[in-house]
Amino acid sequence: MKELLGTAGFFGTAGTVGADLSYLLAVVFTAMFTTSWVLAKKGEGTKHHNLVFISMVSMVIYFTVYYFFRQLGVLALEGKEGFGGPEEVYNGVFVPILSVHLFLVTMGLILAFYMVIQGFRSSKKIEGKYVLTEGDLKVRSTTFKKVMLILLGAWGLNQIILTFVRHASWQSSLAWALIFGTIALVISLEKAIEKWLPDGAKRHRVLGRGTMVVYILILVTSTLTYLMLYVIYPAKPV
């Protein structure tokens, strides 16, 4: 598979199979979230909360599979994904818009949990169909303080399975710190969004449409990378 992912691509340009690929699924994820959200302000509910789902089904098998073949982007960040350009614009222009680029990633990842999570706390099904219900909706401190715990738990027995069993280097484990560090500030930050927004429905429909931001700027930020690494930036033949 790995070999496969390395091939030439079918963009015609300086890109892999992988790269390509990688790329093209971030059009077709961000039109997916984007036709499920205009199916919401159309009131289209069931239609929402189904492509909602298969969407972030998706998303979530195809960046765990981008983490285990090309390492969540780290090695661009090791200066080993075939960037042509200078050297002043790979560390002033590049680097930066990868690093923006996979923050954005891990939070569009989050908050496809979240909402779907949210969406389904906030709303009944009636007579076959999801509607958006109105009233408070909280989290106990009980659960607040297991899933809290469980995220912990999860990060250390990640990072003994990196440092031990995997043998990856610290930008991996750093990767994967910074994913757990947002996860659990997403969460944390719940309580908070929880007295700025008590309805359950309203919640949903801002933070949606601060969700759909993230994901186009996910596109924005995949585009201008994929353009400098394989057309503009190209790496040199050997």
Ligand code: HEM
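All values derive from a computational prediction rather than experimental measurement. Numbering follows the first chain given and starts at 1. Compared with the form predicted in complex with the ligand:
- I161 and D199 are assigned to two distinct rigid parts for the movement between these two forms, based on which superposition fits each C-alpha better.
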Second form
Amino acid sequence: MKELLGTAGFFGTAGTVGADLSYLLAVVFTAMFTTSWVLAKKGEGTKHHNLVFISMVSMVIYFTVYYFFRQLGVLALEGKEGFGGPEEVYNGVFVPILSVHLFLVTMGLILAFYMVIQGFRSSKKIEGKYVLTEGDLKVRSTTFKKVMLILLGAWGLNQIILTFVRHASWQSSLAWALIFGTIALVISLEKAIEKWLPDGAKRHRVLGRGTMVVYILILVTSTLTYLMLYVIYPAKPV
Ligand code: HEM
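Could the form predicted in complex with the ligand be given as well, to go with the form predicted alone?
Then the entire complex follows, led off by the chain already shown.
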């Protein structure tokens, strides 16, 4: 698989199959999310929900596979050698764009999980159709405590497995602590978000639009990264 991903790509650029495939999928996912936005705008709550759900599951599968095969994105894979342009462009343009891209991807993944859960919480199925329910939507403090305790328990269990079964490195424990920490932070942020946008339906619309904009920006930054790496400044042959 790794060898296949490293062969010449199908777009006719300097990109490999891995690079072309990940770019193609970035376009497909953005198209799916944008279509689900159009469906929501047309008041097609159920179709919107279905498409968002499929898009999110495929996106998470894609990122997991991508992570295994290409490790944390182009920089880790290509290194500086993958970029054939001048040093100033690398440091002043390419790295900042790539950093913004990685930041947006992280935000996009967190927001996707948040929005799917928020979508279920803020909508009701009426005669088989999802509709947003107007009115205050708050997490009860007992539920909040329960969720935090479950999260703590899951982290503890995972840490026991990491330490005693998998004998994993401290870096791996740290990565997992950061993942669980981020989830806890997002759940805690919900309290602040509730104050800012108490109405569940409005919260879904405002944050949903923000999420959609993040997805579009992810496509913009991945297009720029792709163009710089494989069209404008491909690596010089050694
Ligand atoms: C990544 C996840 C999601 C995003 C980014 C998202 C985004 C949005 C946006 C932007 C709107 C408002 C459209 C507009 O007026 O501009 C919307 C509406 C809506 N969403 Fe979501 N959504 C997500 C997940 C869900 C889920 C999981 C459900 C259901 C369980 C859901 C149910 C609805 C409903 C019922 C509406 C109202 C449609 C109408 O106006 O009739 N959403 N969503």
